[in-house]
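The chain below stands alone and is given as structure tokens, in the form predicted alone.
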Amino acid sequence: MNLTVHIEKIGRQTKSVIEGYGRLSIMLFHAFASIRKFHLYFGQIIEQFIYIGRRSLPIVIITSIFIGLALGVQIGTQMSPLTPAWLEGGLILRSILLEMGPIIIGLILSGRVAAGIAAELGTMKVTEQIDALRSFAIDPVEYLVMPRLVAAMFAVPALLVFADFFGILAGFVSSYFTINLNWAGFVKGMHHSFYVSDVFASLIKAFIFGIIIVIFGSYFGFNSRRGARGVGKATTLAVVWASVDVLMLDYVISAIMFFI
């Protein structure tokens, strides 16, 4: 009997998740369809670009620096004495370029941007501001989601460039003090391991993560329940699901790029 109850509970939860992804996909399609009117919301796009990009830059740089420092120590101390020291430059480059940079951006912005969007739109939902937009024949997805989506598609890859640069630079500093690797050797290692396709893979990840972060924040904000508790729950769900999907898509994109 207990087994039947648990199976039914799992089935209901699975059905709820699938239905949620379906509604989220419809919102995403609607937002992309609204991009044709982006010129009408240019001011809002710039405002959201500043919010997502410029205001996230300090925390992105600080986190990237410490990730680079940690990588320099960990890789340097794990290398065999018989392994050429300059190889660490390539290992740090590829680690940050392919994985750590995009993951840092995705998780940080899931906590900052997705939460902020969910809280803002959730407050608008519970105070009936979204209903007011509909009463004035204004499409809420076009007015609230599309500008954020367009801004994120440009802001997140731009943040990734800064994250990669400062992470790699910090990795060199850490390597210098850990295994006494000079700049010429570090550059040699990077040159040996660098592939142009890695840059495209990294930017593609950032582009997709930006879309994921905005759409999850918007979806849970639009579907928040009434009251402060409802907005708080929507914010938590936005952060959790955006972070989970960032990690899942990181694997999917990496696997696709490997087989291509």
The other form holds:
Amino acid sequence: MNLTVHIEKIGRQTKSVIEGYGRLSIMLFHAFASIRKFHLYFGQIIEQFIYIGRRSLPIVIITSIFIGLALGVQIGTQMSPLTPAWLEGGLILRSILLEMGPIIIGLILSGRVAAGIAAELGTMKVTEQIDALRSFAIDPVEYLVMPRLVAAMFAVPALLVFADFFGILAGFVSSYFTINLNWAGFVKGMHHSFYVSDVFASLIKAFIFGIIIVIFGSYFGFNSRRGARGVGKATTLAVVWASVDVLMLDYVISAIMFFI
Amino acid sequence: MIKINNLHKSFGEFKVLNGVDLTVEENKILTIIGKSGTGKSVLLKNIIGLLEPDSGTIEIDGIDATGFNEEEFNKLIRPKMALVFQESALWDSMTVAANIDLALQIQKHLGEAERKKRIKESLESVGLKDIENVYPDELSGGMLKRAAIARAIAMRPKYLLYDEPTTGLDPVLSNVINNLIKKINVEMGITSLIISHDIQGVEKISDYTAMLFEGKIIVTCGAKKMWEQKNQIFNDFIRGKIT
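Go ahead and give the structure of the form predicted in complex with its partner chain, now that the form predicted alone is out.
Okay, now the whole complex, with that chain kicking things off.
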């Protein structure tokens, strides 16, 4: 009996999650379809680009530097004394390019941007500002979601370039102090392990993570209800689900790129 | 003319509107009164398409808007209608002028000069001057209501729906808003549908009034004839015996 109740509960929750993904996909499709009117919202797109991109830059750089430093120490100390030291350049390059860079960006922006969007749109929802848009025949997805989506599709890959650059640079500094690897050796290692496809994979991940972050923030914001507590809950859900989906899609994209 | 026939709306098991019949005559002010939670705001939101009725019809100028999707509402209904929300619902990240400008730009596709003219005119008509660059959180309650009305009338709607425009205001400010609603109706010829608890205001500015009770309109009468009605619930409500 007790087991049946639990199974029913799991079933209901699973159904609810699937329905949620369905509604989120409809919103995403709607936002993409609205891109044809981007010229009407050029000001908002620029404003959102600054919010998502420029204002996230310091935290992205700081985080990347520390990840790069940690990678340098970890890889340097775990390499066998028989392994050529210059290989560390390649290991750091590929780790940051393929995984650490996109993941850092995805998770940091899930916390900063998805939360910000969910809180802002959630407040607009509970104070009837979204209904006010609709009452004036302004499509809320077109006005609120599409500019953020377009901005994120450009801003997140741009942030990734900075994250990769500072992460790799920090990785070199760390390697220099850990195993005394010089710049020439580091570059040799990077050159040895560099594949253009890695850059594409990295940028594709950032592009998709940008979409994920905006759509989860917007979806939970649009669906928030019951005042301040509801907005808080929407914000938490946006961060949690955006982070989970960033990690899931990171695996999926990595697997696809591997097989390609 | 807005004609509502046998309108039903439920939220889950809770029936809010249970067969509403109502006609809003052109160029008149109709006020809907009723206890809190009887679905007055739900009725307004059904008319402007923010909520979808379960059954019944809403005809606006002979167009049956029932079952319209968002795009059809945006094209056929909302350009001739505006709603003043109970809590004003001004977009708080924008200045007052930008609030008015947004809808003019996106819905009406007006040029900059015409938009500026409309912003100035609408703010002047509600008695607000030099607040174009002020943000909503810097305005008092009465100014917020007037700014929301300015945003609505800038669209030059044929129908203006007010959701409790005087709620939360002191008697002096309520009077100011009531006079403003009357002025808008008379000078601009805008048909007004108001949700209100302010019985004195209703009597003063409305052409006629209707009472919503348990999901139905139980009385419709001329506002000046409110006190002559025989319906006990209506009488008790306007005399403040039930709230």
